[in-house]
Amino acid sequence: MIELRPIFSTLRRHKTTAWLLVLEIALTCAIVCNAVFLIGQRLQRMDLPSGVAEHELVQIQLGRIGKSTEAMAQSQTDLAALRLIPGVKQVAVINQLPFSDGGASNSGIRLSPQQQQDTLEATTYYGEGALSTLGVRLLEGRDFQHGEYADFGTIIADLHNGDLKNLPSTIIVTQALAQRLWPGQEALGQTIYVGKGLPFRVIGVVADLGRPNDLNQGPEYSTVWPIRMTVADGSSYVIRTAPQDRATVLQSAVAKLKQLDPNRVVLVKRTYDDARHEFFANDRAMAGILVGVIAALLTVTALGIVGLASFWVGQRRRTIGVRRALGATRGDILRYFQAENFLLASFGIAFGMVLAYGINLFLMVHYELPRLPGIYFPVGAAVLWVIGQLAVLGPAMRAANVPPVVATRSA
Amino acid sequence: MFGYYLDLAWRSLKRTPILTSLMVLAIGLGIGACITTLTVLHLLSGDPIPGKSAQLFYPQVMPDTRSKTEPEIGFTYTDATNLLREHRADRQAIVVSNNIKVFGPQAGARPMSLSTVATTTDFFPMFDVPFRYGAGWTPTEDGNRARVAVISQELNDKLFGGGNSIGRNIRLDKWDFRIVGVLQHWQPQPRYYDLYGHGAFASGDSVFIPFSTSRDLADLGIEGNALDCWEQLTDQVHLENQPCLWLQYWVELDTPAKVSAYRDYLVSYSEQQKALGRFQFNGKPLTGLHDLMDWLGYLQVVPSDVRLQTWVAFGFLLVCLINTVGLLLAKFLRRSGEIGVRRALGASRRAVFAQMLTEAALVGVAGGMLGLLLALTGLWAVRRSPTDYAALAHLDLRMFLVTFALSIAASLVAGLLPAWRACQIPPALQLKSH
């Protein structure tokens, strides 16, 4: 057992330096805990399931071709041509993709026709054959049948004329949305209402299907509608193919579309993997920066400990010599410095925890972050203890090597 | 005397190269991180139109406030055109933009997808837009739905080799427009006049046409990127009567009296619209009137990640500073003997203090140089990042000077405590023990 009293009395004679070290460790501990937490949050976000066959999809978005009446015919011609390209398994015109930049279509959802305010905003996926092309997994119920689909343009015209009898009346929702809207109940057969009480009956529940953006509104609150799109509505051609064929399929599909109409502008041509990568680029960059900061902080703190410990060892050479002459072993000296560091680190960690909690409160208010989970505290403490011990090892060994004969020399 | 202190400091630092480089490294890392993040923050939160921003205002009125606590950003067609017609500000303009298909004058030219702004005549004088050739269109042309266009210098260079293209035609989608003006390079960052549904640091616009013309040719589809409807829309092309917010509206108000009068006007306008049955609200209407800088803050144009990075960088600098204080203290106290001798030979406390601070400042200068290198590296990394403001990240002269000022200030602050402790060392005692 190490005698702590001499350590305390020594530290009391070096109060300023000791406090500085404690303060440095405390700040490092607080910042590192929160930075690791932030990294965890970003990684969690980047890891969200999209629910689609990510490695098999490519997307082509064309510039507006005017909202002409030929848009539907043109889209059908394009689709037929695209299906003939070797390697293409499925093609659909879909209004948006999960976790990807570009527009997003959302709708307020109500649980009863009398409701004045929306229960929540869910994202709305449109496009004939969207689910099977995207490879979304159906958990319950069924996909839409061909006859259930209505043209987007026709729906808008019907709404304009107040003619509601040909509107679609079915909808497919994600499991996450079903659990949010009807907790503990069967979702199939339930009805949701949109706008002025237009009813839609749930006929299917899918496992995962992420939102395009606005992830803070519930990353998996998505709905799928039996609405047929054309590329004139800002939708994209989404092609399913084998992962190794994506580049060639994308190239020949773009060539084919330009051949069908040379005056088209291709706005977006990318694989889904690229789209997702781009969408989370900022999160990835932020996580990278924070990793860099943590590494730099721990290095600076460790070097600071080395510097101060070396100074103390130099200053106490005579004392060490005297102790050695009086019978202290090398091990005793080594353990003395290690214990001293452990003590300082413990003080620092204790303050650091309080500070970490404070910083977390600040972040919760200003950056909408959740509370720091308790697990970060012991892990953060262990990391700093280990770093402290590693940093002090060199100077402590040098101290242990001070020969007893130093005691007999004048300083 | 300062030269002598400098010489002493230099010798002292050379004597302990490892400790010195540790301190320089700590200060340099901290400064490098801070300058990188500060430069980005400074760029993003800068005033895009200095001298004029205090006179530019973004008004807000809300047709439907039953489920809202804050006014929305967009305008309906009806409200934007009502306010424009009533003409209560010194200048006013509707703004909306989209990428549309543009053909050059050559036959068989391939189309380009270019950002096109539909706006009204006051846009150009209100935002101090500089012209190279010609000018903006007239109020009459606004009224006549004239097919006229103003193009950017960059597009003029591309299509007409930089020559005077006034009177020539460009084709937007299926329609020909006569060019009436060519801009000088104009690309304010952030692109403050059109933030609704667009990235704040998007690249510049290529074509400007009258708003009335863009509605006449509704198939052009210039309707912004953020169609926000509070009821089901029933016509996708002709948005004039739809329950949707999609336009932006700017006013110029030159005196504080006009600003407060305009505030009252927005309230009375809302009440008048309620009386007409168009607006629905209980009690007071929701209105807003933000000046430009206030508006940029309201829309959170500076990404919250950038602010977070700045906080992290300053936290890091603080740790680096505490580290330096500790190391300087150790270094100075280790030289108690030397200081004791100097004091005994007649050096005043003040002289010892000054000498110690000189040494700290020297560390600061070296740290500043390292910090500058690191900041340049950091900004290089920012430029290679995928953010929309990446291309803007450059160190200007001001931030260059700030680097050294911050670094020397930081090291002096770090040196204060150690220097004070050093000058407390009594002369005689130290001599005796040796």
Second form
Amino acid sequence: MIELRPIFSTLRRHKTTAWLLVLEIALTCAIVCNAVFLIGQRLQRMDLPSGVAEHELVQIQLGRIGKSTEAMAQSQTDLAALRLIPGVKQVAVINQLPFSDGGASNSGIRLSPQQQQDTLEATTYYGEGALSTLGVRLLEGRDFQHGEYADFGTIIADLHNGDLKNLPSTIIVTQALAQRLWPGQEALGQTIYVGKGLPFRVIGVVADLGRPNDLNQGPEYSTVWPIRMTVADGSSYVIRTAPQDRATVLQSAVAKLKQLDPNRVVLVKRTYDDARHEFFANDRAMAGILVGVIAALLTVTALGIVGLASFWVGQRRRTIGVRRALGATRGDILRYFQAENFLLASFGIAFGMVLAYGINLFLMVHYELPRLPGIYFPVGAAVLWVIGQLAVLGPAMRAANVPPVVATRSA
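Please could you give me the other form, the form predicted alone, since above is the form predicted in complex with the partner chain?
No partners, no molecules, just the chain.
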């Protein structure tokens, strides 16, 4: 049984060094808890479902030198040619892809035409055959029929002229969006309003379809509209093929498109896996940096404990020798230094938890991060206790091995 009174008496004589170690442990505890939490947030973000057949898709985006007056006809010709390439299962012209770091197309959604402010903002996907090409899973309702599609250019012209009679009137939403708008209700048949009160009736609900970016707005709040696109509108050719055929199909598709119109330049050619990897590159880098910070802090803290314990062992050789001469065993000396370190670590961890909570509140206010879960506090405490005990073990064993006769001769 370790008596705490001699430990506190010793620490009072070394207040400055003891408090420095306590503050070091507190700062390490606070930063490590929040850093581990941030790493978890990054990993969770990187694991978000896209809702598409990720390993089967390739993307090609083109730009044209000069003007084209037959963009829709060119797109239809391209689509027909791409479908003939061996290995191509489906192909569509789509305005954007989930987690692709492109310019997102979004629309504010209202639940009534009289509503003054949008309920939320959702991503809008356009493209004939987008759902089947992307491999999005339809949970309820149906996909769009051919006659429901309208050309993007025609819609823009009609909106400019104030002609609304030919605008699409149906829409497909994600399950997450449906649950957000109509909790506990059936989404099919519901009507949403966008823009200046334009009504759209929900005819289908899909499982998942992630945003291209701006994931803080609700990563799965997406809608699909029956709008036919062309590459001249900034959209891309998205091809679905077998995973093992992606490289070959991508090369053949680019060659075919260049052959059909040499005045076009390829802006983007990649698999969807590459697109997603590029999108989350900053998240991986941030997670790596935080892992490095944690490792550095724990190493510095461990070295600080080793250095301070070694210093105290050197300062207390006479005291150790006296205790050994009075019958203290090596195990008693070892347990003494371990108990002393445990107390200092406990004080530091207690202060560190308060500091960690304060740092998390700051991050919540200024960076919209969620509250730090309580599970991180005991986990962080356990890690620092273990590191502290391992770090002090070497100096404590050296103290326990000091011969009584040598210690007393130094008096």
